[in-house]
Each structure stands twice: as structure tokens, then as C-alpha cells.
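One chain follows as C-alpha cells, the form predicted on its own.
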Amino acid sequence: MIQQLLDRWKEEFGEVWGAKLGRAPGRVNLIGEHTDYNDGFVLPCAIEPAVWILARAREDTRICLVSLNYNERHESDVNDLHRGTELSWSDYLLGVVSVFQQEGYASGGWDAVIGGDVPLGAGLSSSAAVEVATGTVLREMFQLPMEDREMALLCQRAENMYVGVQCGVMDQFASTFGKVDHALLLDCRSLEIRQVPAHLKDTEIVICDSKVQRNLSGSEYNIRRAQCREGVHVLREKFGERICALRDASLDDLEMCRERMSDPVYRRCRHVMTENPRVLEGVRSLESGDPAKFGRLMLESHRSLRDDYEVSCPELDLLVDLAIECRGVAGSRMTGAGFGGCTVSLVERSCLDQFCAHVISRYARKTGREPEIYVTRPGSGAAIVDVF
């Protein structure tokens, strides 16, 4: 990827002197889905696929962006940033510039070539990787006095306010704070993070891309968020100020309010209230080196996402079913916001070849799509890379 960036840069901008190279990874969420925007707990890890940006400051106010993945060029002015009527890949970069400006972090014009191997629309947070990679190179180029935590939060705001997806903080935090061979326990209320050693022994993290594309802007994702807010409102009417988010209520509290909620709202709340304990139990099983226990929690999580939160789809359910038919699989679940995208499974290294052959052939036969399979380990977070 680095050589591709360098070659395209020379075509577009000439010599690379003075340019900065930034990298930010995608992420896979091991467990803890749709809990982040409910002040809950999540357990993602950075993955090896990443987004790379080669960038250099200009002397004027023009922003010239070139995408390898889309083979497109976009130009804007740093003093006149606005989204078009159709969402574009460039909006994820320009949104970061915009929110940085709102916080008083001034920047001038810049040139950039961007590319990466995080699958697009697969639920592995390619958008957050673009945003965090952009923030990383902007901070370096313009010497912005910004800590990692603030940068991750501003990248989240760019996706919320500029792109229009009301995501929580998990994706940008995982891309920023990832650590090799560790998962990241994130308390989405306090924003406290803890690096959790991923004692997976001879077990690999296997991601299966269903090839069902998602578009979350203005979609069912935002509807789920609204349903959770409605649940909080009902619970708060009953129990008062101790309920600030679904995290604050128990299943007993929920049952007491069941008749005041629609059935969908009740089930959305039940998912969140059962998912948070699964995350904390999952941390304990990782730390004790018990992939089998973690795998059982993954299956419980998938059933809850499928039946209570209703964000799975037939293709994701099929991938999970095919996975657990295989020898050496501890567990499997959909990962990401849902409605397509990927599953994540824990598979014994010695069984990988059989797993891949079984899942690919059976899935293709039943759906007409050939899934993409990625074997990964927890990877490192965003950084400026010195290659010159």
C-alpha cells in the first residue's frame, strides 16, 4: 500500500519531500454491540487492515485529496467546507477538518493521497479509520496541541455532525488506542479504557465478510438509537434521575415498565441490559485464557442481536451457523452495526483451512456470494509512520 501511495503521489503532486505518512487501523468488535451509545461497555480490538494517508501542507488554502480506492480526486477550500447532497468518501476527511476548526485548531491547505485495505461497508469501521488517519496527519502536519483522547472524540463528532451517522465512541477509540495482542475495554460513559491481554493461545480471530453492503446514514441504525432513548424516557418516568441511560437500569426495572413500552422498545432495552454483563464476563474469560467461555458469550450475543435488537440478516445468521458447524470453533457472532457486514469467530489455528473451505463453499452455494475471510490478530493503533 505504501508504494501505491508513493507512486500516485508522484503522478499527482511530484516529489514527496516534506510529506507525512499516517496510518489508522480498522477494528473488529469482539463483544458489546450497540452498547456504546447507551453508556455501556464494549470490547473491540484494532485489526491489521488499515487506512493510510500520505499528506503535505500547502502554502495556500486549497485541499486536494486523491483516493486510491475510488480512483477519484476532490478539491475544496479550507475556508469553505460543506457537504454535498450525496455522501462522498471525501466527506469523512473534510468532516475532520471542519470539527478541528470548530475547536480552534486552525489548519491551512494540504495535499493527500489516501488508500487502505479495510473492507468498505463491511462493519470493520473503515470510516473511523479514515477519520483517525486524517486526524493523525493533520495533528502532525500543523503541530496541533491535541491529545489522543480529544482527537478520537473529534473524529467521532465528524461522523455524527458532518457525515450524519450517530455512532458512539467505540470505533474511533479502537482505531486510536489499539495495542498489539490486546483488546480494548472501553467504558463508554467515563471513557476510561483498559488494555486487556488477549490470551487466545492457539486461537485466531477470523472475520467473514458477508458481502452484504450497508448504508448507515439515515438508516435503521438511527432508529435503534431513538428506540433506546424512548426506553430511557419510560424508565426515567418510573425511577427518576437514577436512570440516565440503559446502563443504569436492571432487568427487573425493565420488567416493571414493560407494559408502558412497545414490544420493539422493550426488546431493544433487553438486549443492551444483557449485553453489558456479557462484555465484562468476556474480559474475565480472555484474561484467564478461556476462549471456549468467550465463544459461548459470543453466541449469546449473536442471538440477542438477532432476536431482540433485530440488526442481523439471513446472510449473517448463515455465516454464524456455518461457523459453529466446524471443528475448533469456540464461538461466532455478527459484529458491527449489522444489516450486513461481517461475523467474527474464534477458530483454532489447526482448523483454519477446514473452516475456510466449509464456510466459503456452503455460503456461496446458498447465497450466490463468495465471502471474504480475514484472519487477524489484535493490532496497533494510529501512528505517524517514518518511511522516508
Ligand code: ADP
The other form holds:
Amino acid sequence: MIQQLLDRWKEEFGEVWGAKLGRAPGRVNLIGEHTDYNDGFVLPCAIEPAVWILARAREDTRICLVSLNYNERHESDVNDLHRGTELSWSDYLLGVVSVFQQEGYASGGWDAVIGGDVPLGAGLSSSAAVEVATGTVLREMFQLPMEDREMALLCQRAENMYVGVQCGVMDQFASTFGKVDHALLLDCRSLEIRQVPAHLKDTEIVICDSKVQRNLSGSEYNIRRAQCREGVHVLREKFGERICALRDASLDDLEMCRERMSDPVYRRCRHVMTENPRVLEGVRSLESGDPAKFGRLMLESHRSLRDDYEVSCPELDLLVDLAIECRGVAGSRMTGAGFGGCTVSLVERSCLDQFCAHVISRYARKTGREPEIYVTRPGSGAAIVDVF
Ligand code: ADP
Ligand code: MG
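To complete the pair, please output the form predicted in complex with adenosine-5'-diphosphate (ADP); the form predicted on its own was given just before.
Zooming out: every chain and molecule, the one shown earlier first.
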């Protein structure tokens, strides 16, 4: 990837002297799904695939961006940033420039070549990788006095305000704070983070892309959020101000309110309230080097997402079923918002070949789709890379 960036740079901009190279990874959520907007816990890790940006400040105010993945060049001016009517890859970079500006972090013009191997739109957060890589090189080029946490939050804001996607903060935090062989416990209420050593031994993280587009995910996502709000409302009527979010109620509390809510709302709440403890138990099992235990929690999480939260789909269920038929699989679950996207499984290294052969052939036979499989370990977070 670095060589491709350098070659393209020479074609587009000539001499590479003085350029900075930034890198930011994609992420996968190991456990803790649909807990983020309920003030709960998530446990993602950075993955090895990443987005890379080679960039250099210019004397003027032009911004010239070249994408390897799209084979396109895009030019704009730092004093005239606005989103076009159609969303373009360049908006993910310009959004970060724009949000930095709003916060008083001034930058000038710059040239850049961007490329990466995080699959686009598969749910592994290539978008956050682009934003965080952009934030990382901007901070370096223009010597912006900005800490990681603020950078991650501003990148999230760029996706919310400029790109127009209402994502939570998990993706940008995972891409920023990822650490080799660690998962990241994020408390979505306090935004406190904890690096959790992931003693996976001979186990690999295997991501299977169902190749099903997450079409429903927007509208269904909003419905789930409304149902959670309704659950909070009912709990609050009974228990008062101590309930600000589903995080604040116990399963016993929920049972006492069961009659007062519809069955779907009850089950949505039950998912969130069982998922949070699963995340914390998952942390303990990783720390104690017990991937088998972690895998059982993943499977429970999947069943809860499938039956109580109802955000899975037949293809994701099939991928999980095929995975757990295989030898050496500790656990498997859907990851991301649902209705398509990926599953994540823990698979013993010696069983990987068999796993891939089994899942690919059976999945293709039943669905007519070829799944994509990525094998990774928890990777490092965003950084400036010294190549020269
Ligand atoms: P996800 O974050 O799940 O991969 P999104 O739809 O949120 O999917 O983000 C994908 C978009 O991010 C792409 O359509 C593209 O605009 C931008 N993007 C991702 N990776 C790159 C890249 N390597 N180069 C340029 N743009 C990218
Ligand atoms: Mg995204």
C-alpha cells in the first residue's frame, strides 16, 4: 500500500519530500451491540486493514485529494468547504477539515493521496478509518494542539454533521485508541475507555461478510431507538429519576414493568439489559485468557439480537450456524447494526482452512452469494508512520 501511495504521489504531485503518512484502522465490535445509544458498554477492537493518507501542506489554500480506491482526483478550497448534493468519498476528508475549522483549528491547503484495504461499506467502518486518518495527518501537518480524545470526537461529529450519518462514538474511538492484542472497553455514558488485554492464544478473529446490503438498517434502527426510549419512559414512571437510560434498570425492574409495555418493547429492553453484563463478563474472560467463555457470550449475544432485538437476518443466522458447526470455533455472532453486514467468530488457527472451506461452500450453496472472509488480530490504532 505504501509503495502504491508513493508511486501515485510522484505522478500527481512530484517530489515526495516533506510529506507525512498517516494510518488509521477499521474496527470490529466483539460484543456489546445496540448498547451504545443506551448509555451502555461496547467492546470493539481495531483490525489490521487500514486507511492510509500521504499528505503535505501547500503554500496556498487549495486542497487536492487523490483516491487510489476510486482512481479520482478532487479539488476544493479550504475557505469554501461545502458538501455537494451527492455524497463523495472526499466529503469524509473535507468534513474533518470543516469540523476542525469550526473548533478553531485552522489549517491551510494540502495535497494528499488516500488508499486503504478496509472493505468499503461492509460494516468494518472504513468511514471512521478515513476520518481518523485525516484527523491524524491534519494534526501533524498543521501542528494542531489536539488530544486523541478530542480528535476522535471531532471525527465523529464530521460523520454526523457533514456526511450526515448519525453514528455513535465507538468507531472513531476504536480506530483512534486501538492497540495490538487488546480490545477497547468503552463506556458510552462517561466515554471512559479501558484497554483490555485480549489473550486469544491460538485463536483468530474471523470476520465473514454476508454480502447482504444493510438496506433496512436505517428505518429499523430508528424504530429500535424509539422502542428503547419508550422502555425508559415506562421504567421512569415507576422508578423515578434514577432511570435515565436502560443502563440504570435491572432485569427485576423490567419484570415489574412488563405489564405496562408492549411485548416488543419488553424484549428490546431485555436485550440491552442482558447485553451490558455480557460485555463486562466478556472483558473478564478475555483478561483471564478464556476465549471459550468469551465465545459462549458471543453466541448468547447473537441469540438475543436475533430473538429479542430482532435485528438479524437469515443470512447472518446461517453464517453463525455454519460457524459453530466447525471444529475449533469458540463462538460467533452478528456484528454491527444488523440486517446484513458481517459476523465475527473466534476460530482456532489450526482450524481456519476447514472453517473457510465449510462456510464459503455451504453459504454459497444456500444463498447464491459468495461471502468474503477476513482473518485478523486486534491491531494498532491511528498513528503517523515514519517511512522516509
Ligand atoms: P463502512 O464504514 O461500514 O465501511 P460507510 O458507508 O459508512 O461504510 O463508509 C464507506 C464510505 O467511506 C465509502 O463509500 C467512501 O466514500 C468512504 N471511504 C471508505 N474507505 C475509503 C478509501 N479507502 N478511500 C476513499 N474513501 C473511502
Ligand atoms: Mg461507516
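The term rigid core refers to the most C-alpha atoms you can superpose between the two forms while keeping them within 1.5 Å. Everything numeric in this text was worked out from a predicted model, so none of it was measured. Residue numbers count along the first chain shown, from 1.
Engineer: Could you check whether the CA atom of residue 102 moves 2 Å or more between these two forms, using the rigid core for the fit?
Structural biologist: Not so; residue 102 is displaced by less than 2 Å.
Engineer: At a 2 Å cut-off on C-alpha positions, does residue 194 qualify as shifted between these two forms after fitting the rigid core?
Structural biologist: Where the cores coincide, residue 194 shows only a C-alpha shift between these two forms that is less than 2 Å.
Engineer: Fitting the rigid core first, would the Cα of residue 227 be found 2 Å or more away between these two forms?
Structural biologist: Yes.
Engineer: Superpose the two forms on the rigid core and tell me the Cα shift of residue 236 between these two forms in angstrom.
Structural biologist: Superposing on the rigid core gives a C-alpha shift of 4.1 Å for residue 236.
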